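First, one chain by itself in structure tokens, the form predicted alone.
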Amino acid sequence: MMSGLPVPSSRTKDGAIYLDNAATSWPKPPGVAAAIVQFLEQSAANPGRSGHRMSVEAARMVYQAREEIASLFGAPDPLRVIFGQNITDAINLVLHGFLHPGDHVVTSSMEHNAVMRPLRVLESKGVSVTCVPCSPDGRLDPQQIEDAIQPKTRLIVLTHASNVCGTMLPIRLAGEIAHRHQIYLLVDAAQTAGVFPIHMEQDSIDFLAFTGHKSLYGPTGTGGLVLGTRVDHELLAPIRQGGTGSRSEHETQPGFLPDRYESGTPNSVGLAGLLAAIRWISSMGVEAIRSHEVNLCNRLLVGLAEIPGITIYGTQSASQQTATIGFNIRGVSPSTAALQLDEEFGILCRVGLHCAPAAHHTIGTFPEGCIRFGLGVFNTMDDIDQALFAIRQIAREVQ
């Protein structure tokens, strides 16, 4: 890999290779479940709670946390990072705290359901949505946003990459049309967060929502929202509210940040195991882990084209998407062909429509999906290798 540091194996113990980080990444990078370990038999208190010794330590991870977020995405102020149970809840914190009947919101065809239902919920109660169409390989252009603009236009929202076929958004371009017209963009970091360079500020984002468990290498429960120095808070209402640990006289939301948006005790066990997964992606240098990941992606996509009935979806060119993967094998269904992988191969992949029919129609691939591939850091070229073999094999039986 990389570095040539050692690094857990992407093989389980069984000897079946997993390619499907783009759900959830395994395995985590050392240290991860040590950090939780450790937490868990020397710290694990409630942070902001007490004002003994051991909950003291955990505010101070926790705030550590903050730190590290706010480093590697380019946000001046730790204080700004509010963490949640996963994107999800951030996404709808942004969507229902600072969106109201009467406003219009831009979004594309790509975004996953995470965006797309809260987006629908908001429309039916006056909310109004343009979703603008991307190409067959999910490329969009950024003069169809500012074309969509309207004068209540508050907010643009995009996934920063697609979940389904790793086809890359013009998310600093979105961002420049926004602040341009006085108004703010979201972005959906789920598929780039810690594998692709993010800077808050030079990137013109305002709402950055991103999650652990996926190119952060940490635990599954993590996950939040950054906001950008534009960002007033006071505009932003909280969805939840209660006990934060401060101002308890009052039974009143505490308005400062972070308290504003964190009501009760935080998975503080998660973020020992997600500030150890930062300081590892920290140490490796995104840069590097972006580039492992182009060329096993660039390695997959060229062994792909070679194989007859074989459909790629996407921009087929490494550089341009993350390392994710969808394709179709003629003949055979995704879900057949995962079964297949999975018991003939041992190949642990994700098929179907992946929590994103909206890109799928995009792609033509609704309603039966696709296969998907998600590599990962852990990855090798031996895995991609393994894994051509294992398409070759079945596409050869339906020819």
Ligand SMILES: Cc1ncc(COP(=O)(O)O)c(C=O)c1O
Contents of the next structure:
Amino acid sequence: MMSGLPVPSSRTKDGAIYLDNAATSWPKPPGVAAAIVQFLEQSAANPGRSGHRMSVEAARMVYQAREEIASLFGAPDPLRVIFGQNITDAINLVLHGFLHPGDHVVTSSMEHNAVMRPLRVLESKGVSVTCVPCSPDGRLDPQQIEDAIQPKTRLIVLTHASNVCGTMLPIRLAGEIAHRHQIYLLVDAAQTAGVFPIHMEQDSIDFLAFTGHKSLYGPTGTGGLVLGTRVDHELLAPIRQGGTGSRSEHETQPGFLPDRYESGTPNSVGLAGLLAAIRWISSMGVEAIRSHEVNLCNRLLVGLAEIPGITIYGTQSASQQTATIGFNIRGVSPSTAALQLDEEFGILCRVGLHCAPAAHHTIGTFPEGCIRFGLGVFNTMDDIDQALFAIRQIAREVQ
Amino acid sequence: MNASHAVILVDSTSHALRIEKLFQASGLACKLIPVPRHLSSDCGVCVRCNSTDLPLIHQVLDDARAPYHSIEIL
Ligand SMILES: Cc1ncc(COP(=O)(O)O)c(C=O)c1O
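Given the form predicted alone above, I would also like to look at the protein as it appears in the form predicted together with the ligand.
Below is the entire complex, every chain and molecule, led by the chain shown above.
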């Protein structure tokens, strides 16, 4: 897909094939590492704390990252982009800062623990939670979301796509439902930001949480939350307080955006990399990235389906899922398969429960979990063929 | 030449950078400078422009509904 550009290799130094992009994408696009080094060497002063030119330059880079995020997600105001460590940070901010005892939340049975664990804590404090069951292939019927809404419901929380089997959830329909009932929608876009078009206005998303190190192809330690135009930030309490470089004469937390939620020096070095990554995504085009991943996913799905003893989870249709494929080999535990894949075949993937016990209950793989191949934009058809060869060998040994 | 400056005070560096972008897009000359000590005890930056540009400054800020604290003439 990337003719003319130097394409980073999906092979590690020792020749292993990286298929763990759903955990953290690797390699990073050309220019990301260079942007980090350049920022560190030339302008890595404290952004926005001091007034000197280097501090301003650092703050300018952070602001550009806000602009790129806003424009990628169809959000009109860069000041409503709030940076944090990762998506877990962002989800915690919304759940703990927006919900009060007595409130009711609707979520799905495909969520990551980044959603479920804060919700379980909130439950113990008087927030009630309805977890709408998804079908065994991970699909969510939007009617069930609507049926779960109660007079006290304030928020719908949904992952955009499962991190276990790639199934997409109907977030646009959920947004319409939320707005019809005058409640709010929080979307966990960990697996989709950068690969699927997301438009906060058109998709009726009130809170969009993202992480930099997965499908946005940036470094770890970056992520954040974008507030939709309907959200009155007075209703979202900051969950941390501290220095912001603004209003330093006051010992109370500032109320304006984004400082209200951004206490402490941000990961500007990481954001320099994220900025370069998003610019690369924009230059390639989200659709082109997606279409390459669909081709890879399709080849893998078709190939796996031909191997005796393989169970594939999810929709088994490349056009209806992300390029993350969950499967099992009959007679082989996921952990045994992982070791063999790594040591004998040089294939790096993630097995087990993927921080999403609810999702594994839903697809019927709890507690053993499954093997997950997380494909990325730098994988090649040859990577897929090698992976299929390995799975064929492992499956043959036990049949 | 002793042209006076208009200084736009803002709550946050992010707000100053937003204004810088808006002004650049409108062809307004500006510079981010540390907030002059006598204007505020704060540690951040503000946006300095030529005071002759005040009408356009107001227009651009109002059109974009860009948050700012106040405009001072130096
Ligand atoms: C759907 C989903 N949500 C949340 C997370 C948490 O991401 P992070 O560790 O970057 O906060 C992940 C990845 O681990 C994920 O796949």
